[in-house]
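The chain below stands alone and is given as structure tokens, in the form predicted alone.
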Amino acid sequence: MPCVHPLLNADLHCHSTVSDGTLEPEALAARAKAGGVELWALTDHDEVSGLQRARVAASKLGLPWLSGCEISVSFAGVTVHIVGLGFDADDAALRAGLARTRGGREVRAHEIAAGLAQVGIHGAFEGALPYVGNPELISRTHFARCLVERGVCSDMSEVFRRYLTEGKPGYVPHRWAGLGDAVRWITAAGGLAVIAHPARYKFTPTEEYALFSEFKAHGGRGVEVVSGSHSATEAVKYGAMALEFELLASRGSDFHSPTESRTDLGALPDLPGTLTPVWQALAERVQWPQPWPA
């Protein structure tokens, strides 16, 4: 087995048309590999039905690869995302707590079409689904595309801002799977469950103590220091938490898009050198190419 370097350039988070991205999994793997990663996760909303095309295109470029998923889960009223890497994507209990995950995305976004017809935005469902490569995961980021095509806002942020948080027209909350149900249901895939991009819920201190006490609690392992969602300095905070907690540190791009994202996959920096690398306890997981290059 090959030797995990902790400045591995890895990038293990990110989204394809199976959930809300815009690329297929053979061109996010292409985009990938053209961008200096090193180690790459797929990790679809809920959704692991694209998986075995990103293993076999990342086989075909030479890039090392895990199996990944990102869950939505309800905590202290939030949406959360835990990210699964590594696991056996054909285990039964991970591909039925997904399954049952989706299963209401269909009707909220049925609920978001009404709000936004109230305030005069008409076909918002039905303007939507074009956007929607698997349509039980449509989500508020079709949507977004929806309004921003029909010149609604002139950007994605502006749908965000204007429509669809909480308080907005177009806002629908959501009961996703529990904290605990997520992790036990990656671990029991023999995965290992992290917490995403831990910055953007806005949680207060207690709050976000909480998360991070119960997520360890529940057997959950990493947290996402470097983000494409993070600045500099909410990847230092992180980086502490994840030595506080003794959490092993995950980077992820969070790339969706080529005209929507902040971060390029391979563009991330640096984790922090105090940290040890999520791939690091992974590395039995990898999918290396054969043969692995000098």
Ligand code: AMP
The other form holds:
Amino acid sequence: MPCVHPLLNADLHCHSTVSDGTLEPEALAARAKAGGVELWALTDHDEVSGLQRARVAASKLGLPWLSGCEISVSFAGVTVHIVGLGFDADDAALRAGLARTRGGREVRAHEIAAGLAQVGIHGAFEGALPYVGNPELISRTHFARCLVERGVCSDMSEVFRRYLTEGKPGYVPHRWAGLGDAVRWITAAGGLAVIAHPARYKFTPTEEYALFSEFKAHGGRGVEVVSGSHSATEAVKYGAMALEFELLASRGSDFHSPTESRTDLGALPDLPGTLTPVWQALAERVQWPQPWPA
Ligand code: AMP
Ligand code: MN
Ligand code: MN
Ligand code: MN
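Could the form predicted in complex with ligand AMP be given as well, to go with the form predicted alone?
Next comes the full complex, this chain leading.
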């Protein structure tokens, strides 16, 4: 079995055009390789249809690879993201669950556009469409790109702050998968479930404790400690939570785009040495590079 060192430059969270990233799976694989990534997973939102392309591209580059996805979950009235790693991407129950989770995005997108029209931003649905790579995966991110391009806002975070978050004109509450369902789909398909970027949820300490406890009770195994959307202080906090809840630690940039993402593929701080990395439990699920034929 190849080495799964704790300080491996693993990047186990990023997005392609199959969800709301701007690069194709092959371009992401090349960027990961160029960025020094030593173990890579593509984790598109609610979708595994980019994984075959990612797997082949990683294999050609000699880049160790894991299957991945990021499932949208509703928990305590908040959207939480659960990353799945190392599952069988052909698992029928997982694929059916993801298809159900994707369902409703188009209706929601029309509602988002109607909300924006009420504040004078017309034609946002049609405006977002050119940014959508997968018709089943219309995301708020695609609306945000359209509004930046039209000059309504100067960057993506301004669009989310002014238009697309709770209480704002283009915000539409949506019911995603259940926490237990998402964890079970991943686990039953042979994978490992991870709480994505925990610092991004607006939970009280009690709600956060409930998320971690229930996630564990459902069979969840890991938490992202080092993330492109975590500060150094947040990484310390969630490193301590990983130890408290006996969770494995994950590491991922959450890269979406060369122009929008703060953290590039492979450009993350190391995991704190006190933690056990998720990849120690996933070594047998990794597609390792094949040796040259004799
Ligand atoms: P959706 O799944 O359609 O609700 O869209 C969620 C996506 O929006 C996330 O995966 C992020 O890529 C993006 N997003 C959420 N909040 C922000 C923000 N403040 N700035 C930029 N992108 C964001
Ligand atoms: Mn996203
Ligand atoms: Mn996320
Ligand atoms: Mn993500």
